[in-house]
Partner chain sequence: MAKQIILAAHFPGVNNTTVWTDPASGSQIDFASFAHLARTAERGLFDMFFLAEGLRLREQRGRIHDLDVVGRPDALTVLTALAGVTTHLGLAGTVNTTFNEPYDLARKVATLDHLSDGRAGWNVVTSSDAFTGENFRRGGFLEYSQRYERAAEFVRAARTLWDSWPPDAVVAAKDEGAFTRTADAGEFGHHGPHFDIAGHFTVPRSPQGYPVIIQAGDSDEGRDFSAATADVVFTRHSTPRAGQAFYRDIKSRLAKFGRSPEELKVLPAATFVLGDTEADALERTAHVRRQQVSPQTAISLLEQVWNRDLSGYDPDGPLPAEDPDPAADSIIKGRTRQHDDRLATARAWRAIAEEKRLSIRELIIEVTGRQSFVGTPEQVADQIDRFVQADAADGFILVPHLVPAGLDEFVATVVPLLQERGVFRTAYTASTLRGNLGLGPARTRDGVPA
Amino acid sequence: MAQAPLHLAAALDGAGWHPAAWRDPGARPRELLTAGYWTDLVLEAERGLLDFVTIEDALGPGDPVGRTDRVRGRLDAVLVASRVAPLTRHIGLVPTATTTHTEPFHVATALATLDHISAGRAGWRARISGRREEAAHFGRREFPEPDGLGHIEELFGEATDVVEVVRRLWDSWEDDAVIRHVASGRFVDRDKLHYVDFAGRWFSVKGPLITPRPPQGQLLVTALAHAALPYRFAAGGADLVYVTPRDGEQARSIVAEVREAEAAVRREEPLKIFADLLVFLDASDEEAADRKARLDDLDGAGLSSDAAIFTGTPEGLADLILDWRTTGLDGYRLRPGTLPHDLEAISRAVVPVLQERGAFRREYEAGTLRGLLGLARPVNRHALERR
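Taking just this one chain, and keeping to the form predicted on its own, what is its structure?
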């Protein structure tokens, strides 16, 4: 039986995922707040035929709060994706937007707009925001000191509602609701617009959305997950989950855990499972390790990450990718240690190695992000009810 296509994504964040990446000789720290910087990165990923890029976002400065020798300040991820969208043609654009303090109506509108202006290449990385200082930015809620599971369970409960409401809002316009009938003066068919009438613990939303149904119908919803609770959240509302195995054996175990979560929520279509890897790539293993070590010295500590850290050659990374893939992973989200260096190594060196081994595409084969990932366009729920 033919093996399922391998999928690759790149996670873009600031100057790279190493805290000292902005001090790398090849970094462009003066350009981090420019459209040109982000456009160059996404075009580089598109040159490598990657399925999509994710664009990180957060409502706070990150850890540790008091350090001034790390990148602080960022652009809004959805707005960056919207700026880049008309300048790219094939690659998916998946910005991060929080489910905790952002109104689901605004999230649904912004992402639907991104899908329209990118002609069906938008996605969403939904994440919670549990920090007290981030809640203080909005002044509507007071969060407790980090107390473990109870607070996190509440945030994931709210996130579940947000994703559900956003999905309902994307379906609140049927595909043929806009008729533009000049003779009768009817721009829309009112019978094809629907209230969502959601009432929950954290918010109530009437609808319909102000933006017509996105070209993909439902955008690709993604989430990062490290444990049973977020696995269940992803299984219940997302299309794709990023996981963080340390080796192939753990990857197999995590895939099994995700499948159990799917069964628990009676999910019909399996989640796409991508492994996150933080990568430093050079011509030799020693060169890559030395580069990371220099950055560690600048930062004053060895790099720690929730994801496995790979230092080595493009050939070595390709070996790992193909080895772990046998565990049931659908793809990988690669986090470049430094930008643009490690992103260029992915698109210009890792991808050709995978192509030579017959494991990765040589051209884009679909026009939408869902299409690239082999996901069907969902039928509008209201149209489905009439069938």
Given for the second form:
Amino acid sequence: MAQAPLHLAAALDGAGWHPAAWRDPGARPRELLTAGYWTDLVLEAERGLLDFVTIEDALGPGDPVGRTDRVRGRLDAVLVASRVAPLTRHIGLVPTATTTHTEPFHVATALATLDHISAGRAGWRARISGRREEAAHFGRREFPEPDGLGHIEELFGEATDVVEVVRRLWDSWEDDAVIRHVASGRFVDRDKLHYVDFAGRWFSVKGPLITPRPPQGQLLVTALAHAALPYRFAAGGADLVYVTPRDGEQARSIVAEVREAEAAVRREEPLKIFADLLVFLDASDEEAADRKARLDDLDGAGLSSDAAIFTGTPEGLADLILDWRTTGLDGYRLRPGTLPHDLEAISRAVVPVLQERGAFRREYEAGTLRGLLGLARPVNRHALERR
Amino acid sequence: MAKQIILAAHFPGVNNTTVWTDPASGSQIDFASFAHLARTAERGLFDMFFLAEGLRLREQRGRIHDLDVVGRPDALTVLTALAGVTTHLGLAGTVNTTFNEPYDLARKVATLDHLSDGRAGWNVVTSSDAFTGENFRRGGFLEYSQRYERAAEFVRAARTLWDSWPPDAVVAAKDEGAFTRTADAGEFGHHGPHFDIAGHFTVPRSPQGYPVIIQAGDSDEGRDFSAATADVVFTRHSTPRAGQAFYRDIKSRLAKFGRSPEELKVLPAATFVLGDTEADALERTAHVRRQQVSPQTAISLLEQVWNRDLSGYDPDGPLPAEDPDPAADSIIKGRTRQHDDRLATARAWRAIAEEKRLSIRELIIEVTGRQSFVGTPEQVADQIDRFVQADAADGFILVPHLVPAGLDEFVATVVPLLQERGVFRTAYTASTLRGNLGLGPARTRDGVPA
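The form predicted in complex with the partner chain is what I want next, because the block you gave corresponds to the form predicted on its own; please supply it.
What follows is the entire complex, opening with the chain shown before.
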């Protein structure tokens, strides 16, 4: 049996995932907020035929403030993706947007718009904002002292509602709602527009969306997850989940956990499961390890991450990718330790190795992000009802 | 030197003025349409491109209104994408202050300013009603006066956020290991009745310091708000006399806020129809008007004034004998033309219909028309120039009736004539929207250049 195709994504964040990445010789720290920087990065990923890039975001500085040697400042990720969209042609664009302090209606509109602009290449990384300081930026609700699970459960409950209402809004226009019927004077067929009438514990939304149904019908919804609760959130509403195994053995058990979560929510189509890996790539293992060590020194602490950290050669990473893959992973989201260095190593060295081994595409085979991942375009729920 | 004219281009959103029945009419949602109109405006050296927002589909008689162009994208998302296919054109969008929060919106507008190298504009509006609120967390309704208070405080809060990064805060010195000059970059606090927020803003000072702030609003409060905070004011006053009165009034209000008349630009919305001859232009206008006001649209617009179900009436027949019903719940919900005094409007319309012997549709064509400029390119250039030189405006925001090609002819024929007269630029002279509008650098609340 032919093996399912391997998928690769790159996770873009500032100067890279090492806190001192901006001090790497190749880094462009003065350009982190420019369009040219982001366009170059995404074009580089597209040159490597990656399925998609993610663009990190948060409604506050993630790092502890108070030091001057860390990158500070980031742009709205949906808009960064939008800026890059007309200048790229194939690669998927998956910005982060939080579900906690935002308006679900605005989130649905902006992401549907990104899908229209990119002709079907948009996705969404839905995340919660659990930090008290982010809540203070909005001042609308009191966040408790960090008390662990109870509060996080609430935020995931709200996130579940947000994803649900956003998906309903994307379906609130049927595909053929715009009719331009001259004889009757009607621009739109109102029978193909639908109220969503969502009323939940945290908000209610009437609908329909102001924006016609996005080209993909439903955008690719993704989520990062490290534990049972977010696995369940992803299984309930997402199409793809990023997980963080430390080794192949753990990858196997996480895949099993995700499948359990799917069963618990009676999910039909399985989630795509991507493993996150933070990577430092160089011509030799020593060089890669040295580069990371240099950055650790500059930062004054060893890099710690929720994801496994790989230092080594492109061949070594290709070996690991193919090895772990046997545990049931669909693909990987590679977090470049430094940008653009490690992204270039992925697109120019790792990808060719994988291609030589017959494990990765040699050209883009679909026009939409869902298509690249082998996901069908969902039939509109209202059209489905009528059938 | 003669006064220089400002030109902006509007991509029309929900409306009945876009002639979607024309064979040349393209998609209202494809990015290619937005890119076409924006590139045309930039070819014509326009100051900016403008997009309105949508928050809820309108309803008439309790059902979604289906006669108008409807369905549009998120303004800031499209504008940011347009930054990638234009290089000088200003990019401005409407975003309301009622159903947004300062931290999120200030971030987005500053992001647009960064990603366009200083071409962002924000049209600050308040939203209307509980009907729109049904799509948002806050739901409900804000009293009219509260809406302005919230808007004013919203802009103050946004400025506090934008000011939280000094212009030279980012040093990014690799060797010294100093990314920011000081540890407190982005620290802010705003404490007011509508917003009580504090923390760290994540977007360093954007190229323009502040994006260009646009405002519309004709009430006394609205005019003061514009005079206090706006760089550009959109108006509805499209006749020279009304324009001059508004212009004098709004510019005279600037002094009490410590501003000079050059710091606020007045732009009425304007439509246009061009022809090879004057007669040709008039004939084209009549054709456009008939397409804009279909038989069904005529009845629907009449219903908005009569506030009754008039679906049984013949659009080619006379006005209803009965009077409007001002007491009933409004027949139309969502943003629309306001009819403050329905009975008075009906009385005036009856008089016009009787005098000119007009059917319902003919009357609606007559009374809802606002084709500001009609004629040959020479005539239109002349009308625009005279309007601006007479201080009835500083320029216009042009609303084409065709998407996406509605500006092609104007840029090809009228712009060169304005250039010949020496009243319109022949090349972009500045790199930012603020610079092209001749506004001078933004000043922070402390009065220092932003």
